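Single chain ahead, by itself, as structure tokens, in the form predicted on its own.
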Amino acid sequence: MVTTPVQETSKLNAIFDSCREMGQDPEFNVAKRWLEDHPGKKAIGCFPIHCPVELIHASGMLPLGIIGAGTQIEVTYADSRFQSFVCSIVKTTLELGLTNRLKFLEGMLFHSICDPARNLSSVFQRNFPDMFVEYIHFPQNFASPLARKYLATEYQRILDGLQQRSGHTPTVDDLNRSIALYNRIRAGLREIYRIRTDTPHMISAAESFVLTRAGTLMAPEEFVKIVEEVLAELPGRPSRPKDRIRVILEGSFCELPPVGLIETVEQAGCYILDDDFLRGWRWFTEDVPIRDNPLHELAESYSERAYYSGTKHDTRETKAAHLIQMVKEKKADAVIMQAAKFCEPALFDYALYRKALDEAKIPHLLLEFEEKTWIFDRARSEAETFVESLLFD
């Protein structure tokens, strides 16, 4: 039987629609069904940005991306635990816990993104004493030869806690199998991003976003099949290039923007060639080596094979220089900074980015958002004006 382009498009659309629905489910039903189908298994929640999911998986548990709740729930209880100027993702993540939506989790992992994220870890420990809650301390000085050794030791500490809760002591082979599985997923996502850069009309940023988000909410064994199915279907997708500007989008590394906002930017006349959506789940720029010391290889990869990010303090190369290099390599016309409201790391970065972009004569636009935003008229107007200024200048 010959598959027609219409059938291929229909299959892709069905996949993306399913992924979008999954990402908007505050009850985590896909994960709960997996746990029901695997008696005795447990799940660990991962707060963004980067979480060593291989350690969780090798311990026999399911890593899940607990990354706020978007517009799906009202914040009723969490407001009393945090100041009014704290970002939405911290409040809605806590709200998920306070409304018993995270009761099925065995634990949560947090790490050093910012002060609110650090405090959220402590708030979880206080409010959910039966939950395994750990805070990962990532190194801040990658110029030091001890940084990677320190991180490997920190991974071992986390692994010790995980195996106590799972009842399974992972072997080197277990860790390497988990690394190999996630290598396949990340390689597939890198290929999707390459296609977006080379032929952005073939797959939109919104589609790759909902795909990646769905992958944080299911077993990796299932997600890798979906990624590879998307890659198999994309070449036959009928699509024509449109008259749009080519942009790099930065600043959304932690709090997730509404899908509608991503679509609004695209519909305003932008091809988003690259972004930092869910960067922690595609953290490595190349495969993690499969060798005899997997914790060392994970630590080495975090230091040497990771994307730059507002949450990774690497003084060996400035983030602004890296951003400008990306603009040139991907032949982008402009940069859009899409930062969450009250996100100090992103807004501090913008001050540095703005100076460097101005000096490089690269046009740029700042769009602030909250995950609970559902009206995008202002963003659409600002994006359309920005696009027109470049197309008709």
Given for the second form:
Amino acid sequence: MVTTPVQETSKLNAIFDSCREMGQDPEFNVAKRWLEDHPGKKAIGCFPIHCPVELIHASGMLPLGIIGAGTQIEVTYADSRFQSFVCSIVKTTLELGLTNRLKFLEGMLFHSICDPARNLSSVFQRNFPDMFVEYIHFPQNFASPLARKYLATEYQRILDGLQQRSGHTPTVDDLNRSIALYNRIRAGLREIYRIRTDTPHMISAAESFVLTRAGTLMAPEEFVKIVEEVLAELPGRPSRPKDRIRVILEGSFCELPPVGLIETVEQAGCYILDDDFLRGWRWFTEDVPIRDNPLHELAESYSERAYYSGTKHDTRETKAAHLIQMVKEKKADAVIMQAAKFCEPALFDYALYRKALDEAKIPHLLLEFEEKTWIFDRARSEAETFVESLLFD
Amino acid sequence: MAQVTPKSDYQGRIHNLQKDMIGRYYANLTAASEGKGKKAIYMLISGNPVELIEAFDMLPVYPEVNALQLAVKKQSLPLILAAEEMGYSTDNCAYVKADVGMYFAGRKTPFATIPEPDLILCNYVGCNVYLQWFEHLGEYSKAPVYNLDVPFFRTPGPEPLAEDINYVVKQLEELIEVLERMSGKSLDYKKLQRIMQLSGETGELWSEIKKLTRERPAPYDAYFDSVMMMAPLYCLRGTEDGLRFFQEAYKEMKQRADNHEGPLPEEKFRVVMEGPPPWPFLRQFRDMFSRWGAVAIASTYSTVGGIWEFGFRHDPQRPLESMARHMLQWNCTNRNFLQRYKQLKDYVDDWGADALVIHSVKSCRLFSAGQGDMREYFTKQLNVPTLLIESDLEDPRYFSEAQLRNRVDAFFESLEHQRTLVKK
Ligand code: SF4
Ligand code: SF4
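Would you mind generating the form predicted in complex with its partner chain now that we have the form predicted on its own?
Okay, now the whole complex, with that chain kicking things off.
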């Protein structure tokens, strides 16, 4: 790997390094240590993509992102439960359970994102009967005002279940405090993304990805400090712009791409100005308002002010229109569709995106990945060819 | 040992009646495509409000049924390939790909010309692919899309949540407004009630037909022969024709049951079938079981569009609520995996089955994702011999006949072997 040697602020590097390490730990040691230090606290796992973490937090529990296991574990049991044509994250998440690595969790929340995730939630229920396993229905009829109201009711149902497990009935203030805390985190991440778009040489997509991921694996009270520290350090980071093409990356909203793959795409000559990594943990384009009906505000925010995503099918405006608008706003040169293998929602989106991008004459590249991939030669050469075709066009 | 394969397609009287009626349904589609017919409403077959569509004299169009027909007629592959050319993945549901391929090939099929949609009504009942399929059709056709959002049946109790029922009923009221605007007429409630009654009686007969397979021998194959009855159940439910079909079907099946006639010369094994069939190779697939004297006495696939055998009926007194319940609760598609396990177990116990056969199809992850866990549950926890085989419902590239046959043969050989051991 050849990069221009620059003196980086070691503090930032140390933060990103430790975040990266945290994201590769299938034992969830950081969270476990936190739980040990906070006797009586319980943790709830959140499968992608959108999870109302505030409900968990306000109930007095710790929300954690349980998002597959990359290359960190060998799949030995889950393969016989889910077929070869099912995405990897479903299998590695189940494997984490079947190998007792999720025993420390009080429960798991799944969401109506796709058919495999739904069936996985049932398989969890059957195989881990002591766990609190819930499946949240996210409405798909946002053209109707009924949907928002319904989502608030659904949140109430989930909250009722959570408080039974935690023994704490959250008040409106509790909920608003949790919303405010997560607002702070999301605002920080939005700011980091803004900096990335404006000055992509200041922070790479791989770095903001490992940071966001680490945030799903620790207490939000700790994470908010880290985010704000990164923001404080970033302006002083010495770095120089490189000659790279500017791309928007789409399609990795659920199964996590290997960090090495993101780095490969960047090193092949791409500035990734924006992406949908962990979109459910960044979720809203603005703060959730702090008012006297927090569940309604959360539901309203999903309906009206959420980043578009492959699993929200809103007849009011097309996803492709969103994507193209983003390309224009961010002055991107191209789009990379980086979809998880077998990921039905992302792969369906690709067909529509491709058509719309062609019509808008925006170059694009499809890269399929699996979380467990660790050799990126093919992606590298495809990305390099793509970059060359754009640079020398 | 496996016998010579007997002729196993259903050839009774209703076979021709079905052909006539479905032929007329398709003629209506063609007429609509030529601008000479009713307004075309695209919908999914899983629990749906076709009764409302009928009440407005509009025509339901089912892309799933069209995709299925294309596969049966061995027309699906070139269309799937055309869709893949457009950017659809080999890993996307092939129903969608065949349908999109057909859409861009001028909507002409050997059975009908499919009309452009006047409304794309996505009854989102279980399958998430539905949303994307209809999202895509919406973009291609520029027709209006209404997402009828049906919450998944995700709670452990026997009933869906009251707020779920309420939410769906409220959306049906919105849909009525949409249909009123489209037709320029207001809803004729009396007419809707009459249609609900037709659906209710149809459901009653279908339920009785399904219970007949508890007899030994079962008078028909509840997987392969059900398919013939499913087309009228979905395309003609709520019409006088639909009811007449089921009156005839019940008569015929009841008579066969009374005469102890089965689909095969001898019923040696009674199996429950899980998963959709491989439409492009239905014949070959059926023969793999027939040669062993294996008859399906129940199947989950025959309940994707509705489960009637456990008591659900459309109710003319409460039309919207009963349509909502049909969508929420009384179809296999909107039920969670564990509810499906329970449904299968009830079939095994109450219909008296020797084994469970799971046909896992790559296209349909709604059905298949996690069927390995299902096998684990049935073999380890319930001691029900279970066979899991894989192919596809639409894409002929995933059907390897020799391999499937070997698996099926090995399974029944071992069942037969166990029987002889027990006898000794
Ligand atoms: S990667 Fe795609 S298919 Fe797999 S669970 Fe996530 S959204 Fe579903
Ligand atoms: S995934 Fe299954 S239920 Fe969904 S559209 Fe495809 S075949 Fe139908």
